[in-house]
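Only one chain comes next, encoded as structure tokens, the form predicted alone.
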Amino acid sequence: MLSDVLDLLTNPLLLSILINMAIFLIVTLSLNLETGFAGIPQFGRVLAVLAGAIAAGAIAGRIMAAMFGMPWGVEYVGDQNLQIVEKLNSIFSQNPGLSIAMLIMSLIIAAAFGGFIGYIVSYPAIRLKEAYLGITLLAFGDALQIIGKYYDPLAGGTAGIVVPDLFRFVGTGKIKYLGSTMIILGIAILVLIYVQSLAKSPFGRALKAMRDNELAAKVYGKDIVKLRAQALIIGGALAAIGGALWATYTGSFKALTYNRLTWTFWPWAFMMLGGTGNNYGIVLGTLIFSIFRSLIYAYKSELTNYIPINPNWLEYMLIGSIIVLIALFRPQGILPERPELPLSRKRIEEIKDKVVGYKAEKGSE
């Protein structure tokens, strides 16, 4: 009996589906802070999750293999790489807590990568607005991920390099990539609460008021270039910790794959599907795509024998006509923003029904 349930809940499709939603949950969500909530036309959203894989690989890598006694210069990205990575596996399969502790270490770095990307794009936000602001921040993704690829010392250039892995205190096999699948699931809830505490905060309304209507965001005293700066540092680090742990749940890092197709218009698409402004929404078109994305790759060879296309180019023109669809039938998305109150509608009525005792009182005396 609880081998079929480990067999069930170790199914390739359904861990495809997991994994894949928590990854996207965590880049979309940032996408929303920035984009959905502050108006940021955030077009190279693959930057700071670039620059998380990067610091998860290259830099955390490094940092490891140097504690250890190892080489963690150029050898560590060169021939020696998989000896390394695989002695530092065999370290951390004896000590789950040391496994553990790094893998902590990698995302606050990455976060930290991060959160510098969106200070260092801040600066540009500043002063650009609309198209060219979006061209901007795409080009700046476009030029980290040039130098990732052809820049060997940084992380292996097109070859790549191999990730620790970091998921060793979860055990190996099936248990392994469920258990994985699992944290990574858990750490995506972390960021919706996270970011739905910011929505919900003064800080959340300052971005909204912003993206509504700058000026009178300026005449209410609100400072539009720290808020846009803010929103772009929060925003990257938490998009830098969904490229780390993305880096590390695959083991290993080419700075090729990370393209700005899957990781800046996938998003978009999901945040589109699901409501631009609402958390929740994020969460349903997320998963949606998730579904579709996975059952795709699953069902390939069997989708040949139906459709008169390669079933590759299939989840490319899913999610286009989705977005076309979208933007002519639903553009506020399937759970469209709502209003967040700063309390909940009990407590509001509560302090209502204070107040009109405290008037009737007055007006008795």
Second form
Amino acid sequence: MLSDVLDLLTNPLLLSILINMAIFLIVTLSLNLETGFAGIPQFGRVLAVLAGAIAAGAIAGRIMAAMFGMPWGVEYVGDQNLQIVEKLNSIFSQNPGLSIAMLIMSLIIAAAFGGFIGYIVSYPAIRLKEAYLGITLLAFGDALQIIGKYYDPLAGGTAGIVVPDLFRFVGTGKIKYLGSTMIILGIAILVLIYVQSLAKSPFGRALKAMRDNELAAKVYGKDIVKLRAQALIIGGALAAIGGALWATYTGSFKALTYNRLTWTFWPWAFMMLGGTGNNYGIVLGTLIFSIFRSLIYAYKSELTNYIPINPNWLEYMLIGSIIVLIALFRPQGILPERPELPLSRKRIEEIKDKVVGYKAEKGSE
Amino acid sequence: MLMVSSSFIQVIMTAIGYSGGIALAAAGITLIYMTTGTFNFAHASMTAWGFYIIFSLYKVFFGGNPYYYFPVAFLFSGILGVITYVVVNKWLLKKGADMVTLMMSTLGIDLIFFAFINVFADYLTSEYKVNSRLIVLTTHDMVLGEVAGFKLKAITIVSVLIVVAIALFFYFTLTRTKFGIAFRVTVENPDLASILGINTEVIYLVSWFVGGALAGLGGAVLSLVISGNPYTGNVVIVPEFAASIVGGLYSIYGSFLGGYLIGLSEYILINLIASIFGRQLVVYEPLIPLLAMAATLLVYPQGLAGINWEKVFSKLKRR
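Got the form predicted alone; any chance of the form predicted in complex with its partner chain too?
Following is the full complex, with the preceding chain placed first.
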């Protein structure tokens, strides 16, 4: 009975949907914060995601190696990479507490690195506008990928590196995949709660004010430079956490796989489908696309019997068509943006009634 | 340190051909942006289609000379531009969509065109048993002459001739014809243009056709300079954007200038750097257009055309 449930839960298709959903939810929410709320055309989302993956794979991994007295210099990303990481993995599998601590450390380093990247990017983001800014951000993302691809001492270059498996404390085999997927999904939900609370906060409203009318926001004393930098730092940190989790989950890092199509344009498509500026829309958009992509991937060989083309290209056509159709017919997305109330509607009505009542009382005196 | 050897001259010759391709495509990006305000991501696939038209017609179907098929590449990508306008861009412009929506819609188009390139490449492989995922046509170019150890390839000359011809064509069309004047009015103020009876939709349609066609022509030129695969468009779109932005996004001649600036610096700088610091740095070549673009924008946020040249000259005169 229990094993049946486990089989059902560890169905590869379900796990693939869930893990894609969780990782892309984090990345797309971070994109929504910068683009949907702050109005920054973030065409370089891959930059922070890649930075997070490098942080988890190369920086946190080296720190762990150094902690346990193993070589952490160029050797770590070179020939000895596999042996070192295997030794680390055996240490972590015996010590769950340590493994969790390392996972948290790895995510903190990634977030710090991503935040730092966001801070650097805020320099052009203050000076440039619209297309100029979007293309500059895109260029930054490509630049880091090129460096990651060819500068071997950073993270193994084209060969890539193996990333310490920090999810081994969950168990082995199927249970590990289920457990790690659940943990990542949990983190994604925490990120959702966080960005939603940001959306309801004065900070979120200030970002939207800046997006809608920069001059008016300035007149009301909002510091545009600071707001834009804050949005980019928070967004960069969140996206980096997404990248770090992906590298840790897959257990390997290759700069080549962090391309602008997967980590910039797909999150854009998810955001546009769900609803730019609406966090719940992002959840919906990411869910729809994750199901869709995982299904195409899972039934690739069956699909080849029915269509004359390679299903890979079908995926591009469908995603491309969806982007075009949304742009044409529903630019606001499935769930359009709506005003975020700081309290529930009912609570606001109650307070209003109280204030009105109080005023009426005062007036009658 | 600078070695003016025959190999360095060879590099410059290749760089001129490459820059010509980038400049043509960048002019297409600029043209579409000037009239419709759309930053065209689909230029990636339009360039790659130009590449594949030359490859398939010359290498697979008919043979002969690769230059015969340049007009076909021009027309084909031009038609892709027309499709983009008629199916998507026209309606978004009518709705007054914002810049980001316009940009993203062309990304969607790009993914579709990209998928079709791959389908076409698969078809070529399965039907004609050719390797359509690593295309090397550089060795099939005509060699015009061999001087002092380096080969003068036709594409070096032809690319310059094409760029000059297109630049002259733009110059005469924009300044000497009624259509050119209507075009310029539309760029300046579309509302005023329609009040004066100019059909702005025709202007948009023509600029999408010419813009797409220039991407195809750029791809055709590039096919004889670099090796390619279906992802080539995604690679060369970066220097194309860079050239267009460095050129200021509002000047076709600026984008030609930007194309040569970006293309030549890409080849020449990396060879200089490599000869000083070692060959292993050659792989960082794609970083150069990115850095050139970022540097230009940080100094001149509106690109080179955003500089008020009259002011600069008058300041210089005063001194």
